[in-house]
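The chain below stands alone and is given as structure tokens, in the form predicted on its own.
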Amino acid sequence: MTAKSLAAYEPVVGNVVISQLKQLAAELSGAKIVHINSTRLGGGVAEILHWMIPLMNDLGLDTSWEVIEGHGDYFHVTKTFHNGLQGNPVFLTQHMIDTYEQTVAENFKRLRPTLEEADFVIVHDPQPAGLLDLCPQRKGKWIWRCHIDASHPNRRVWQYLRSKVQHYDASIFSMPTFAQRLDHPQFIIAPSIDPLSDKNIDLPQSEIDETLTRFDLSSELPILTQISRFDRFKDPLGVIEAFNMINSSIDAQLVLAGGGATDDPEGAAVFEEVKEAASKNSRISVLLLPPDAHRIINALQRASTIVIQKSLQEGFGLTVTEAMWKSKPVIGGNTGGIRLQVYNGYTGYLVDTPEGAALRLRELLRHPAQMRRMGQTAKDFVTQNFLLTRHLREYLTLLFGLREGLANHLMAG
């Protein structure tokens, strides 16, 4: 369970950090803040909001979390938006646009009083982006938070989405290269992890051992793990290919673990493809986990020798940060936000191909002292850059700047 009070984080980050957050929040005391996304379970956005909402409230802000409701056709459209923002050659029809706008309009009827009264509305990703146009009576500032790598979007998809987000008061991206030109101030805020959540807190060795036994994994062999949604952009088939390349010369196990999200209709099909590819090698375990399997994921990461996140495209990749927090070297795809976290040769390795992943896996497995050094460097790097207190500080600074009309000054600085 996420800690509900900032005081619990003082032993991790120090009292100066906590005091600074309280000072910033005092300037916004009582402000009504609404976060809106597309799911409460599954995916990094939901994970972030699970800790951010209670901690903002603990700081004296009146913060709530709303979720867009929709049927399968709507989420098929928003998955198309997601894939299109990442550059896929998707096809966006007028019927799809009508489906999206009708669903957003239905949600607005339900959310209207909350949205009109809020001092700040933070809209996460494309799914709720159309709400702004329906709320001319809004009194507060609206922020579009894009968690996706939108650096090279499909032109038709971005043309449509830009019409929905350009009138926001500000937007947030995870990296400068992800941003697109918009007619308002833009800010860079990298995601973060909660070190005291069930997914990241220290676990007793007995729980880790029980998890290995539960999934028939050996503690005697190196465990290579990728934890992610079953999504083609996470390239689980490429991970299997890399593992098969080293399997004849190195005794190890591969674990592909994860689940789906309620707003991702493609997950089940990808899971079946992964199972089929893995069935040819008895050393590969494919685990479909429920959305609340946080301690299981924690245990699997802590039991792992190396953690892999061989994404083809990635907005950030919280699983990379989680693994580094647990002092694990990470072999990550040379893409998106993974480049912010994996410093080649220091906290892990960046790779472009299954062959590159296989090469780095062999190297690390044959040099355990190098793995340990990388793991410690990774833990230190996360402590300094990717914990939730830094994330909160940047959000509070942005909200204060927007309220005081300082957004352009903040952006220039």
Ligand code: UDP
Second form
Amino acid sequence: MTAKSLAAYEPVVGNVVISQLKQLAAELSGAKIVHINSTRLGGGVAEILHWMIPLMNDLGLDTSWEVIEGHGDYFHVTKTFHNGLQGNPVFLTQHMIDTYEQTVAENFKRLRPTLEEADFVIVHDPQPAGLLDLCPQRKGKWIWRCHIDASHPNRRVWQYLRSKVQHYDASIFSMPTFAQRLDHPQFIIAPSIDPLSDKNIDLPQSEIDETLTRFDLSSELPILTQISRFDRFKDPLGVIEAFNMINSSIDAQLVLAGGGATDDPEGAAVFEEVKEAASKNSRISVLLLPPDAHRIINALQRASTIVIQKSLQEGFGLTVTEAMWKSKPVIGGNTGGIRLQVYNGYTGYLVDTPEGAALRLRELLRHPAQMRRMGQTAKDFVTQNFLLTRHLREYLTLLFGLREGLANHLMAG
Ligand code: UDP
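With the form predicted on its own in hand, show me what the form predicted together with the ligand looks like.
The complete assembly is shown below, putting the previous chain first.
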């Protein structure tokens, strides 16, 4: 379970960091903050909100988490938004827009008092973005937090979403290259992990060994792992291709593990494709995990020799941070937020193709000392940049700035 008290993080980040957060939060004491996203289970946004809500409360902010409720049609439309924002050629019809707006309106009816009263509303990704238009009586500042690589969006999708997000008071992106032309201040805040969550806490070796036994994995052979929702942007088939290229000369195991998210309707089809591709190589294990398999994922990451995240597009890639925190070198797709984390030759390697991934896998597996060095650098890098305390500090600073109108002042200046 996530540790709910900030004090628990002192041994990890030091008391100065904790004191600084308390000092900042005191300025916002009692502020009502609402986060809204579209799922409590699966994916990086839910992962972050699970620790962020309790810790904001612990800091004296009155913080709640609301989730958009919708049916299959609505999530089909929002997945189309997601794919379109990431640059896929998608087709957006008026019927899809109507479906989206109807679901958002139904949710607004339910959430209206909370949203009107809040001092800050932080809306995550496109799914709830349309709520602002329906809330003319709002009292607080509204922030659109985009977790997606929106650097080259499909024009029609962005045209529509822009009309929904441009009236927000600010937006947050994970990288400068994702920012868009919008008439409000834009901030760059990278995501982070909770080092004390079940996903990231130290585990006894016995639990790691049991996990390997449970999934029929050998502790004698190197383990190469990609943990991801079954999503084409994560390129699981490319990972299998890369593994097949090295597997004739290097004896190793590949683990592709993941589940779905309640707001992702495409997962089942991708899972079947992956299983089919993996069925030709007995050294590949495809594990379908329940949404709460945090300790299992933790154990698999810790048991790994190398972690792969060969995404074709990636907003950030929390799985990369999680692996680096466990001192693993990462072979990551040369895209989006993975580039903030993986530095060639220092914390892992960035690759563009299955051939590139195969080359780097082979190189690392043949040089264990290099792998260990990279793993240590990776852990230090996460400690300095991608832990939740840095993330909270940036959020608090942004909220304070918005409340004081500093952002507008800066814009005008
Ligand atoms: N994750 C999980 N179960 C799964 C697959 C992923 O708990 O079956 C977690 C993973 O450990 C990470 C998050 O979900 O914390 C995925 O975040 P990321 O930014 O890597 O990708 P997203 O799914 O948001 O695109």
